[in-house]
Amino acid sequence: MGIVDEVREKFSELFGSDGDIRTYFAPGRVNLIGEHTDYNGGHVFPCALSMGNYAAARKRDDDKVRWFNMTYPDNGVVETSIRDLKPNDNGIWYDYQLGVIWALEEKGYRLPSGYDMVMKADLPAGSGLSASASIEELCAVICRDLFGLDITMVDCALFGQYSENKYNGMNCGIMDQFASAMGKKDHAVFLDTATLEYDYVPLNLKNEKIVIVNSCVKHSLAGSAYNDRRRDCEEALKEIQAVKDVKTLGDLNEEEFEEVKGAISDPVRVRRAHHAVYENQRTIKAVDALKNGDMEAFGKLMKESHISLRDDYEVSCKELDILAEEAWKTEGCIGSRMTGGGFGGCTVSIVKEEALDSFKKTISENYRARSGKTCEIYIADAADGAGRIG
């Protein structure tokens, strides 16, 4: 039985099988390059995954929501009114959905009623693959479809980001929600986060695969060092703006940054801004390399990205460094880096198809030997974005 059948069966068991029951899917995402650039006015290059969150849902006649998550069955059925929502930073799965309903109402889209919903994930939580954004976009498309809201999928992404910022207390950028909402099968999304202009770039990987390795170290970002990094960049930008007319760190290229970095008074903020500027330029170069079929250049930029995230932005961890280091020296690996917010989670690697088996074996064994932990390995497929599937 597939996940869609499982959620429909559980829905009928909990809430009955009558009425208009609809099914939905919202993917997680992996970011190939362009980390911590999305709230700095830079570019990102993610793709939606074939892993994510599935749901069955049906409208109610009152203002209640009743939700059950098969991934966390011990939570039981969560029931609340959609008219009495207050922001919090609990970080519980249903808070990310309640936050979207809150955001919709804040933006003028008052839901006429609540709904019943059962959901299940095949995306590991806390892995840096945007489980929270997947949950947000799942809620957004359910509300959009069930209640006929006149909103676009870009709106769904923006409402998801707004809810995570304002309801959940996590000052994330737009990348995760945008990738989940706007993904396209066999493509990555080259997004300018300053303008929301985007381009679908075919993943012309003729003899290569995208491999995600989960360190199985869960990250917790809300109320953490993630928000500190954002503040560092905002303060660095203000210092730069005193000497140069720029709106974001993403407006600067490498040469321009070197000319003005002396305006930043704190060495830590210099490193943070250095990463934001150089990572943005790496992302632009990496997309050009992919379009030109230069996978060697793409892989080199991935490695430089990880080193910058480790040293300048300081969002890696021992386990992610081990995975990246082992990948760099494994035959058939073109490039590897941590992906996501950091402090745990996953690496993403480009691996030649003929080397997949040896890559998985080598990484698993060496990671266990060096960290004492067991990793999980997935072959990633770029998928379509969130929407109704039945």
Given for the second form:
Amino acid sequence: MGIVDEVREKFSELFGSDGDIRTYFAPGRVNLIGEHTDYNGGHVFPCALSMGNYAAARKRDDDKVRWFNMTYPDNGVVETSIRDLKPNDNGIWYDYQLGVIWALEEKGYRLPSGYDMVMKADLPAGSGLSASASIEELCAVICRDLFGLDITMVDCALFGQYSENKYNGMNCGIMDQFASAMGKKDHAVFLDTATLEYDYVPLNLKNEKIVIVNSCVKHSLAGSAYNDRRRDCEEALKEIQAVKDVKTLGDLNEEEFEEVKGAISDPVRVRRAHHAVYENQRTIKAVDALKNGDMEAFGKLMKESHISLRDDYEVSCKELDILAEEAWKTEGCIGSRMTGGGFGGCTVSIVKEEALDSFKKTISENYRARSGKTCEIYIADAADGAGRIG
Ligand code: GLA
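I've shown you the form predicted alone. Could you give me the structure of the form predicted together with alpha-D-galactopyranose?
The next block holds the full complex; its first chain is the one shown before.
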């Protein structure tokens, strides 16, 4: 049985099969390049995945929600009021959705009632593929469609980010929610996070595949270190602003940064800002390379991105470094880097189609030999963004 049928069947079993039951999907994302640039006014280049969260939902006529997540059946049916929601940092799947309902109300879109819902993921959680943004966007599209809210998909992305920042206490940028809401089949989204201008770039890879390797580790540091990195960059920016009129680190190119970096008093902050500036420039160059069909150049920039995230931004970890190093050594791999926030999760690699099988075998074996752990490998399929599917 397909996952859509599974959520429908479970919905009927728990909440009955009468009335207007609708189905929805919201994807996870993989970022090809442009990491930790989205809160620095830089560019990102993610694509939505065909993996994500599915739901069946039906409006209620009171203020309650009754939600069941087949991915976490032990939570049972979560039943709560949608009024008087209080921000918290518990980070449980339903908190990400209650956060969106809270954010909608804050933004002037008070829901007239709650809804019943059953959901299920085919995306691994905690793997750097934006399972939480996928859950937020799932809720956003359910509310938008069930209650006919007059909001755009970009609003859905923005409200999702707002809820994660203000309700869930995670100071993330806009990339994940934007990719989940706005993704397009067979395209990646080249997004300028300073202006929210975006361009869909076709991923017409003729002989290559985008391969995601999940290290299957998540280090607990992730949330707090993320907020620390963000603060480091904000402080570096302030020091630069004392000598140059810029709005964000993304306003600077490499030469301009070299001229002003002396204004940053702390060497760690110099490295953080160096990453933000150079990574943004790499992202712009990588998109050009892709448009010109120059995959070698794209791959080289991916490698530089990983090295910068490892050494200057310090958000990689042993497992991600092993996966990237092994990929760089493997015949037929054009480029590889960690993807997402870091401290575990996944790498993304571009691999020649004819080398796929040997790539999978070599990476799995060498990862096991060097880390003692088992990785999971998926072929990424760039998909459409969140929406109603039935
Ligand atoms: C997480 C955040 C994003 C982005 C990435 C790093 O996924 O949610 O906003 O900052 O990390 O690029």
